[in-house]
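Next up is one chain by itself, shown in structure tokens, the form predicted on its own.
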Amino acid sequence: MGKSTYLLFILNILFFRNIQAQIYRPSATAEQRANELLATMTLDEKIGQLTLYTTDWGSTGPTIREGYKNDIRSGACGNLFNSHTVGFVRELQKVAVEETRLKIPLLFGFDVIHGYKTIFPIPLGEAASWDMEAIGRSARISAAEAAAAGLNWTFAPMVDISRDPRWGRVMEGAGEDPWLGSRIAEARVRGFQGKKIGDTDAVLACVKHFAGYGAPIGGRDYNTVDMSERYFRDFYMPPYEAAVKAGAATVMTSFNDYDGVPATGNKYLLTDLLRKEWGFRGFIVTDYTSMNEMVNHGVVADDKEAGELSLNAGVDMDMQGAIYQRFLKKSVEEGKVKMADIDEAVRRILRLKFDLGLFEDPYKFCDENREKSVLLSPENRAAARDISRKSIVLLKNDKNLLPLDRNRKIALIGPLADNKGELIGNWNGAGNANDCVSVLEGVRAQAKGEVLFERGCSFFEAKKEWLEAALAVAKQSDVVVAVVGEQAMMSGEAAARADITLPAVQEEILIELVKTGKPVVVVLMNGRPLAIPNIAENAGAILETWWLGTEAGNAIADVLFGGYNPSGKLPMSFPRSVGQVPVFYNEKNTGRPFDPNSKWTSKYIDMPNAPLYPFGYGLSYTTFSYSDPKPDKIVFKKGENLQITVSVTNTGSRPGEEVVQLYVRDLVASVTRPVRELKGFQKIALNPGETKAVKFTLTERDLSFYRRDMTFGAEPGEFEIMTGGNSADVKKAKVLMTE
């Protein structure tokens, strides 16, 4: 080696060491450190930070393709998902920080949707609790477990509003209402991210799916979404905005198009709205190969064009499609994308890696002792049991059939009565069905009388001998508890159903059980609202229990025997028939609103317009009465707050919790407005005979909407204020807003 070559070699080493020292200096901001590191990176290494690959965990255990390991070594892959457990994460992180030129640590993501190892109710079920503290606690525990298993990023919360139960992914969201959905989005983001990003009991949140994914035509997953901008902003956008304003670190694009442009290539959504209007500073990741799928959408000719459209629209990270890795360098050379935009995308990702503290300690989420002590701990299971029972909704309770007398002889029947495999539901993280408490186990643990069990039928198959055995134990018993519903994979991604009734064989056995003359309690497990008019008519009592997770059996037994008085309320309307779908409470009036005495109004000729069970509905083992809502003033000026007070009394004989709901209607506006909109709720506990005054504050923003000229604000005029225990059963008062 010549002197000049040697000198250059030494200078390069010193330069690199100096840059490394700057990168790791704790006094600098994440922005400064990201810029300093960015200055040392080749284009290939930059593109690597924009690349996210999956391991082979789902099918072959904790393994990764050798090609992906080589990509990590070369700097061509800067992030992984489906890589969890401390041992596996440490192995892969070691490659990144000990075998690469720049030693940039990896991000590790995973779908921690409703629990990592301790599985909580599905998100739609948790939404039924209307309990923000409980929902936040569930996310906190899920994050702590995920972080203890080596993860630092979750692909949650899903905040898509949906009014169509045919869409299988309603199970992942908060239902049909944007106001409730916004509060839940905030609670989940704060729960996942904890006190601050970088804590070892927290993970980065990822708001998904941006945007409008919950409104596919026909309820078919991945289908087209088509609506006006006003409708989009009024009903579908608020939870995304709330999650971003709550500090969500990342956002995931959706599979659908909006206004003819797929979300992954939609500059209006990703740059104009998300970044410029809302001020989002984190990074945007695609959903699984959604960049590639824009070719099928027909807006680009090939994968290379898809990458260019995505990068220019504002997408920072390519999940699994490998488009950036394969084509982005050539796109830069051809001037199809700007180096400055690539640098900004890399900067966003590096900032979060610095914020996580991975450069100081790339193994900070790899503590075996913490992993052993945190996962599925007794404290976590106790929390899961509490949150699970809060998520149960009592839909019917004729003659106070529930709670059950522990001394009664019970026949437990149905395909889900002694089933653990389905209890953790879809998107169940690293949960293990063997850790679950079955309904049979939970009931037998609390019952004092005999508990007889027969399956009666499978999910889809009936046999004469099964039915005969079930009817025999039913006749021997004092009460029948039938546990029926969907299999976990019947809801979730790619699980749209055109028929949302209970599988026929299960409904048939329920009717046969009713014919025995024994009182029948139906326990439903499902990931979506079901159309169950026959069950609603014939069953004595109905509990909607969703999929509750690890502690399902104990939580259900707590409610069946009265150890916990159910307090859940539906976050999504239950239709009478799929023919009503989409059915939702905050519809707009028409020029010919429903009139039962006139054919020439908006209605069906074969069934009522109203759902079987409306949004916000849920019974208790006690009863509640409401006073009329009392505004603190009948006339108020625009910009002033309005105080609403309603008195609620427990008129029954048991302590109970009630979700007091506040709705508003703008009676005359420049554009049509919903017949009612949720604008507040409070969950209160009342002893028998106790009365509480519940106070709400309405702000000008609560009364604002996108007006005729698409500006956002309130308009003076008359408003109807409504309070009650669900969206259909309310008491009203009128107020007037003036200029």
Second form
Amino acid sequence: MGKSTYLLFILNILFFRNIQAQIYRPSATAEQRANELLATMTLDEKIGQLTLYTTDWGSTGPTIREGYKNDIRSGACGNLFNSHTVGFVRELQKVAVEETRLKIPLLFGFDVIHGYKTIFPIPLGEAASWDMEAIGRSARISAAEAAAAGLNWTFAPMVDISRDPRWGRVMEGAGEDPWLGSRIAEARVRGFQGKKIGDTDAVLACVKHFAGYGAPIGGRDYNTVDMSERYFRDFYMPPYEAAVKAGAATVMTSFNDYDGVPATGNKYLLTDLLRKEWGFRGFIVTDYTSMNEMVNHGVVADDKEAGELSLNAGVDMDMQGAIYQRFLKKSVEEGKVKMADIDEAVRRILRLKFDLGLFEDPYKFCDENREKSVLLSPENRAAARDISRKSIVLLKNDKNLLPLDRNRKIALIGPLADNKGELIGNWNGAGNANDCVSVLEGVRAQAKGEVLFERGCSFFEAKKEWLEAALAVAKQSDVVVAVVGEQAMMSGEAAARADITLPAVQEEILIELVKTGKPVVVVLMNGRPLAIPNIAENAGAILETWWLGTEAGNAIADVLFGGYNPSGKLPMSFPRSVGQVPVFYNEKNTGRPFDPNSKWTSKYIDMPNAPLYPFGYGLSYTTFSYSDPKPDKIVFKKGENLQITVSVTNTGSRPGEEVVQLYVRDLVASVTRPVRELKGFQKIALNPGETKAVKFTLTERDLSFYRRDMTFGAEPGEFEIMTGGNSADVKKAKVLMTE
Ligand code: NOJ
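Could the form predicted in complex with 1-deoxynojirimycin be given as well, to go with the form predicted on its own?
Everything in the complex follows now, all chains and molecules, and the chain you saw is the first one.
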């Protein structure tokens, strides 16, 4: 060993010991520990912490590109995604903590969107339950399973509001409403992150996609987003803010531009709004190569500039783009980015690694026994069945066709009737189709009469003999249950549709089945609102079941036979035709509101304005009646709370649950306000004949908005208070707010 090498060796030992002592200084705060570690890092090592790469899944199991493995070893890659299972995570973490100079553990991220191994309903489906406890539990279980499989970070929840069912990613969100979306965002963040960050049944949440990703022009994924700041703040911002305030540890940028600036390079969004206005303290990660895509957006000349724009805007971690890794050092040398900003980004990431407890035990999420016992446990499956049936929405039920008598002979027909592969929907984590209960299995398990099956057609293909066989089976039966819909991959990322009807062959066979004269129950599976006026007119009953996941078949059978009385309500309007899109309940009145007797009002000449099924709509096997809403005072002072009471009675013959909804309208304001806005809801259970008084509290904040001068607050004046079972069927009261 030469003299200088020897000296380096000694320095290294001293240096390294010192770091060890700092890292493991248990009494220090995460902030202090991060700072001390930061002080020992080279610029290359810092940039490594800002870098996130994917691993792959080959046909025989997980794989990692050799280059990435070397990057972990050298400290150039500090975080991974798509690496899961205890064995694989342990192998990679070992490289980071045994072979790198600083032994900084890796973060392991994955898209755990609606379950890891036990798959829950797609998020849009869960939103239809309006059941925050169940939604929180679903996220809790998903996190516990993910954290038992090596993961410590999920790329969820997606809280993008969308009014456009053409956009395939509506399946991942909570629908069209900012208020419902905010409550769900909070429930999911709390569910994923559990009691505290660092618990071995919890993972870091990542709110995405910041911001406005759900409003691409034409519903086309990745497309431009442009709207006034007022509109943006009123309708799109609230769930992001709610998620951040619920403690979300990380935020992901979005692919789109907003007001001409791509989100990944948008300082207004990432720094002014997210960090300064809302006080977000976690780290911001880009979406997959969204940094690089700013070259295509045309706001930077090359990757290097894209990195500079991003860092200066407030992006901490580069997902898969390799821009920080390739160029950030040079950008520092040229003075294009400040070392202090890099340090701040690294600090944010290290802080969370300390909070997670990874320095004390880098393998704390790698316990084989936990992995075996937690994944797909009977309790997890039971919870999935529970929320699955709560997510189903009864759209139509003529002559009380449902629930079915178990003794009747059933013809189960359709491409999705005996299918498992589609049930886990898009973004299905590590879910396996084989673990799913098909509708045929679920129905056969609960039916007492014969259940005949014919698929009738495939998703897109009709054959004469398939149809004939289906019609023959229908004629022999008492009732037809037709299970039809999209393929799972027709929604999700990069799955926009310009035509949102049911694939034509499926609609055709439904009509043929109706012609047999047998009652037809349509069970829909899809990842977005569909335009189905023809089916709505002809089917006897319709159940919207989304993609329910592992327990789909059992949950659907529970509802079909009445073991569970449906209680879901639509979180997004169902249009009559794609031509109405965007169609949503919280619209403005306009200067010429719809009047059936006047041509010169805001309407279509060939179709009603109203959607086929409005936001908040869903039937039950029983019926409910509503009193008028009763405010505790008609005149109240600004700043005072208002109590609203509404009596709801179960007027049918079965016990049932109802989502009681509260809407408000500011009648005269300094800017135009929506004709109704959801400001509260409660899900209640009522026995036949039972009445409950449901109480809501409206605060000043609930009546506030961005006023003419863009300050947020309430304006005294008249308000309409509305309560009811869906956004289009409400009873009203008026109140007056005084100064
Ligand atoms: C791209 C998607 O937009 C994002 O939602 C996801 O988390 C990342 N890919 C990682 O898979």
